[in-house]
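Here you get one chain, nothing else, as structure tokens; it is the form predicted on its own.
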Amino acid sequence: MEAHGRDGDHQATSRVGFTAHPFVSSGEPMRVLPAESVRWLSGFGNPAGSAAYVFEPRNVEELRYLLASARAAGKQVVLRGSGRSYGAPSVLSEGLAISLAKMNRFLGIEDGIALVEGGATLSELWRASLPRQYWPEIVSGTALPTVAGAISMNIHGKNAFKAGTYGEQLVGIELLRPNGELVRMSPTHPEFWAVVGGAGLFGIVVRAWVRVHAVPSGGVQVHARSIKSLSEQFEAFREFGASADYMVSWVDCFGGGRGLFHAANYAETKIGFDPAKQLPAGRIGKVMPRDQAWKLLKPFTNKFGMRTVNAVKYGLGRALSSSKPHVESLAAFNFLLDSMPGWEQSYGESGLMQIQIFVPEDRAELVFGEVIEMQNRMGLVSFLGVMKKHKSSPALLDYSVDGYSLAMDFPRSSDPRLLQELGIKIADFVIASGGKFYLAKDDLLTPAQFEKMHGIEAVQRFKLMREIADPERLLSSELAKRLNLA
């Protein structure tokens, strides 16, 4: 394959959001870590971060030389793709940050595979498949996370009910172990759906060989749908199930679970393989930077003021959506949450807890309408919900399930030991169910809930596997520390 250098640099600052310490890679490993690469990191829904020694190496020599550094100076490392969990994966107090922004090249297409850096973004992949007529198999509601990232977090897109998750797109990996032993697996390896899932607990990922497939454009032809209850969303995810490529709904959790589905299909249409005109215009309006819109949605960023824009949410989307289907670009479609640039930062500097169920389908109408119901009761109801089908995977820690899933978001600036309290009663309500979460959302889970949800015999499997990857334990994070996995 084909390989393409490219200027990361910019996007990586960006993408991480500090400029990393200069990187010096040669003679022995460093015993004390320089105090000027200290940064402090945090998770997107902005829960409590910390400080950690922060490097971005550019190859896999420099990878090997930062782990026997942290081996060398008694800390423990984290990985970072591009910060874009919710909660505290790529966080580590004190430890050292391993960021992959440095190596995101992507090395070519053959035979609708690509191979890409793991620190490439899917924004990367995507913006390099599609003028050769390839889209990437999944992508998740944001272009922003890195192939690595989507293989710790497994994640998912809008045609999970179809495609599954990211894990099941991959032909092969290239896994650096913590002992620096460069490691090629492919889906019939052992560890390998340990490491997918893992959150990055089993090594780094430095290369990953990812399907892509042919389009017949760059559009997709979509349905939208009013929905006037929580029970006519099951009905229009039956319906269009068969033959959609794509599904998805808006759920109003203040008005009982009513909203707007939405179903597209790859569609020969007049757009075209051009990157350059997936998205909208960088202005709205030809007047306001589009990475300042949510300034505009930051005064409604409160209970009464999302109320009211659900309310009006849902009245536009009756008054609008038709039987006749509209064309929108694949990036349009997909990275919805991109056409608003820094929309967390409406939630103001406490952030907000996005919470993540999937529930197997015979169980999801009652658990999501219970669910829903628990929030009004308590007062504290998820300003947005998002509604996918699923089916389940072959991750060892597997959190999607043959059903669906419902993603709501809470302010954080709530009573902290309200929302605390929620999530809990959700968490009980919802294992207890057969349901699940997963990780790339997780803030709140105990180990006691997270051994319940996927049975003592996998975590336990899960946790062997890793002893036996990173004897020494020299990978971790908070989350890991606080679900006892590393």
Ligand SMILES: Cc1cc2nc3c(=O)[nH]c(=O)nc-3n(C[C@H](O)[C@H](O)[C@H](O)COP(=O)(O)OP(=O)(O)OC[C@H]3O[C@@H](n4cnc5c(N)ncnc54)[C@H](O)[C@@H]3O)c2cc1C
Given for the second form:
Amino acid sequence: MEAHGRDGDHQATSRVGFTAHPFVSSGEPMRVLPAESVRWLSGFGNPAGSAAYVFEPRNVEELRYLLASARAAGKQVVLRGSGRSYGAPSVLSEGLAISLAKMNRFLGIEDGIALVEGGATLSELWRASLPRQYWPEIVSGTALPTVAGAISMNIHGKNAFKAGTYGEQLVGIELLRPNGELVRMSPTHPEFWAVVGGAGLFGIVVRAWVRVHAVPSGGVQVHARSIKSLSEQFEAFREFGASADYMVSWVDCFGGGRGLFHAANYAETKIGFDPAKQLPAGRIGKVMPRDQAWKLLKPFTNKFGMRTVNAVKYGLGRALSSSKPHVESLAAFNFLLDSMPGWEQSYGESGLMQIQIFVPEDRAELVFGEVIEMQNRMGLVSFLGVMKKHKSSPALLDYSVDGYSLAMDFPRSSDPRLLQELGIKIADFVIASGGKFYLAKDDLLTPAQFEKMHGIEAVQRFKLMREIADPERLLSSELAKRLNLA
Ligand SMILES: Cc1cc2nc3c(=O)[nH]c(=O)nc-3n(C[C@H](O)[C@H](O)[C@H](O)COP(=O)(O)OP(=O)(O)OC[C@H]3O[C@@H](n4cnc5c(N)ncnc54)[C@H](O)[C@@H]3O)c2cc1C
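Having seen the form predicted on its own, could you give me the form predicted together with the ligand?
Now the full complex is given, and it begins with the chain already shown.
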């Protein structure tokens, strides 16, 4: 397998929101961690984070040294990807945070399998794959997460109804256990499906063999359909389900579930395999720098503004969706949210809470309808709703179901107590209806809700396997503590 390093592409600062302390290992583990390495860490949706000692090691030896140092200093360790999970799975107050931003090499592709280091981002993976006429089998709505972060949360894409979750696209992983042992695991390894979706609690994913698939071009043909009601949303997913490669729908929660559905298929198009031609220009209308565009959204990021924005968006969708299918690049279609960098800042300093509910097919319409009504009754309506179709996955703590998901973004600023109350109500109702929540987006589940959702047996098995993998409980996070997982 051919290998090539990609210097200067670490993006450490933008990924984790800090410049990590330059790291040099020496013989003896550190007993006192250097104050200069202290940085502020938060989740994507919640700036209220924690201070931690942050390091960016360059190889397995340095990783082992850091694990030994954490032990010697009596600190727990949190593993940090790009910090793109909404809650706190990669935040740990006063812990030692290890980021693999400097272990991000793309090591090659052979027979549709890419070998990458855990700190490589999905962006780094697709940029290396596309010129070879391959596209990663699964990507999330942003390309910024790392491959290790994608494995640990078991992410999904807009093709979840066909491709499932990230774990199913892995051929193998290399894991550095908390005791320093380096092990390779394929999906048949007894621990594999606990590590996948295991929130970084089993060891450090150092390398991964990830499936990529041949594509006929760098583009997709996109069909847009204006949707008048929630039941029409489900009809569209059913109609396109057998033929589409990707499906996703915008849901207007102010408007009872109306919206705009998109289905896409790989296309023989003029868009070639050049990564530079995949993304929109750096300036909008040749004037406004794209990374400043979120400021235009800011005056509207409130209840009344968003009701209007949603109504305008729906109206525009109705007018435009009657036109013929159009072609978009694979990156523009998959990473729509990245086309407005920093959009989350429009929610102000207190950030946003995303709740993504997963509900079995036969109950999804009823549950989504009730959840949208609950928000309207309580006067706290999601600014953005996104619907996808899914199938269940073999992961031990599997959030995905044979059904549908609805992701909803709420501002934290309006009324934090009311938001918490709404979140808990939604969680109780969804879990009682046989639905699930996703750790990458969870900021509110209680251990009891978590146990009910996965079943006590699966949670006990997870804890037992973790006890064996990490008997000293070296690995942890704020999320793991809240859910009694570490
Ligand atoms: C705008 C936006 C859109 C999104 N869209 C989607 C979507 O469409 N589908 C979807 O599924 N998700 C989506 N997500 C969520 C995101 O893909 C996941 O949260 C992903 O796990 C983030 O990866 P990360 O590298 O930032 O990891 P972090 O968020 O930093 O960490 C995630 C977990 O990985 C662990 N971890 C990090 N590095 C390692 C390592 N080397 N070894 C072992 N464990 C490690 C951490 O401890 C933590 O538990 C979206 C997020 C955002 C912000």
